[in-house]
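One chain is shown next in structure tokens, namely the form predicted alone.
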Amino acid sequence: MSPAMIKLTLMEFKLFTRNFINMFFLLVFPSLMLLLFGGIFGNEPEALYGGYGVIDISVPAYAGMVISITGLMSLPLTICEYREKKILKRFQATPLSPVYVIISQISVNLLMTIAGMLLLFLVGRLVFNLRFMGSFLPVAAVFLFSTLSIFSVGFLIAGLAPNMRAATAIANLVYFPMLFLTGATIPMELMPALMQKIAAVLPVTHVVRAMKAIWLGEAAEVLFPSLLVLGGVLLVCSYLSLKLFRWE
């Protein structure tokens, strides 16, 4: 990474830093969540979660709300702060690429993820006793390709918005159902059939399915299938966010 990269990266998080509302939503508001829930159910095995207390599940399932806050959110608002403030055509005059802005927000919004969950996993273990029953790698092998799949949605809403005040809007009609239904918040289990079957065509409903299975240790063939709907909401939401993005 050169020099000029990696001022602009560290530019770029200080601004993230410096942003309230990411910064609260991202690492203090789903530790509140845990808090709030664990302190009224606590983290007692129950039969409903098949065996594990409500604070086990719960913490795999809200990394589909750490990253939906940066995926579906910050990065895409952010892009289109700086389309429409004319940034990225600015760089274009510049030795640095546009590019670089975009490699930036990737890399800034990553590292912010990946921040929320282990603070989200610390509170859990300190407070609650967290239990965790599969291994490190396959866990953030899981969460980085849930986070890119994501992050792939954020970009086709950068490439759609034609300017902020509609970015905004879009952003949170994903985020809002995506947040509320997908398990990310409330646990799947208490939800009724009809609605578990509608959040099934949600991306995020499978980042929960994923992180939940492979953080309790279940089969491979439990996992398999939100990784390859993931792939393909990856897959999609790339090109076309190749094929619409727009620099100005």
Given for the second form:
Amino acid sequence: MSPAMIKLTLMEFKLFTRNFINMFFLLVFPSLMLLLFGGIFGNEPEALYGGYGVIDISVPAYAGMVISITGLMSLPLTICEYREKKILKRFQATPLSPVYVIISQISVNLLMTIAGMLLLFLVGRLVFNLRFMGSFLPVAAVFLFSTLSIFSVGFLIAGLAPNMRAATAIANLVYFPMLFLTGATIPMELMPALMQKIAAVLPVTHVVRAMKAIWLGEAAEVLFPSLLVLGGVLLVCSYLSLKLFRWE
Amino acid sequence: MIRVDSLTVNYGELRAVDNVSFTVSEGEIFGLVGPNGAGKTSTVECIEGLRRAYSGTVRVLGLDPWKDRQELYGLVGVQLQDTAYQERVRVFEICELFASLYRRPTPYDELLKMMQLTAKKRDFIANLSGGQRQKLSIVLALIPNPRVLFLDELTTGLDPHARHRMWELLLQLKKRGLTIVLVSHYMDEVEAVCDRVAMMNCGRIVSSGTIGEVVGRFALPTMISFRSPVEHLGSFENLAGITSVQRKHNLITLCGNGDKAVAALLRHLEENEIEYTGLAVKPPDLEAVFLELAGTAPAADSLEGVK
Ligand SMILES: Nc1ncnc2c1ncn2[C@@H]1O[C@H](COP(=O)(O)OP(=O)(O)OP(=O)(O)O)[C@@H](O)[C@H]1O
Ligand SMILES: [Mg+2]
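Switch from the form predicted alone to the form predicted together with its partner chain and give that structure.
Starting with the chain above, the whole complex follows.
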């Protein structure tokens, strides 16, 4: 990393923290939801949740919420904004290739996603005595893999959207269903069977499933189909967004 | 320093730049003028290596701007026609970032001071006025301590005082050996700072050279105007060198060929004891050439550049 790269990444980091929507939905909203559900239901084991408490299944499920805000909102909207305002083009006329602007965007969003997840974990742990059945490395690996997969969806949005306004519309259209229909906010177990079937086409559903499975130490049969879907999403979306990508 | 040879730029079907050639020598301020959509920005972007030429060759400091971009970008400063910067960045933060990109940057405090932005150093870009953003854009173009500077519509949005300071600055930079390519819609600006100009229309260079050469080539009339209650204009029309006479209320405007027409008119006024006030003589200038050219452009083409 060159000093310029570090400066750029620090600046992008500051910009992220100055974006109220990002900060609220990444750091405040998930913990707020956790406190709400935990406050109402406690974290006592229940048959409905496979013998776990509502917090135990919510924390891994909320990974979907955390990853969605960075991957489906922050990342595509920033890239579209930079393209529309010709910021990428402006960097093209400096010794620092605009590729690094994109790389620093990915890094910042990745770091912030991890921070959001850690915060959630801490709140669960400190307030509700969260149970954690998995082990650290596999959980971290599934989390990172999920993040990259959803980021690739974000890149596809950035590539598809002709301008900022369209990007905002698409991002909202993708983000909110992913937030509420996938179990990333409202536990899947509470939804009708039909809804659960429909939800299976949304990538974030598989983030939620994979994270829950690895978190609760469930059998590999639950985990692998979802990982496969996420891998497919990653491949297809990366390929398409590379094809569609425009600097201006 | 800069050599452009038969440059052609296409956007799909549209030929935005058509077989354009010119050179800019070291330490020169070169102006590129022309109506909206003439192809100025497209030309400059090819020289900056931001756009790929359809055909033709471009050399800047001996480099091919498309192939040797990485090397070139350490040596040039660029102000694009319509870049915005991130709204929630503070002025000094973006200056620091740009300074870190170059090997020997100009201290940005100096530049901010010169552009009267020192008080805004800690402000968000979102809170700058339009002209202040334009100034910031110029600061960022100067941070590289460049050998060649590209300015696309440099003083658009600046107040008259700021524009005059900009011109002074450009002339100062020129003294230090900087080569500058300036795209402008302000003919007074071009006349004030440019050594040579190229006038573009519909993708082609229609005239180039020093301002005197360009203006001279078009053989435009000198405009002479004065106020007078005189009734009959017929006697003016017959004067040597006068080609047309017009009147609006008591303002009379004559077109004529150069100083001879002026002399003839003055003699006529004197001899016939015609009362007059506010006599003004306006020799042809770049603005007149521009208006002449823009007037002859096909209407569709002159509308296209407005995005
Ligand atoms: N990215 C683009 N895609 C398609 N057409 C373009 C593009 N950029 C410019 N053009 C077209 O090319 C022509 C020349 O545009 P250019 O921006 O070079 O003009 P200009 O001389 O800089 O005009 P202005 O004074 O308005 O800035 C215009 O007709 C414009 O519509
Ligand atoms: Mg232009």
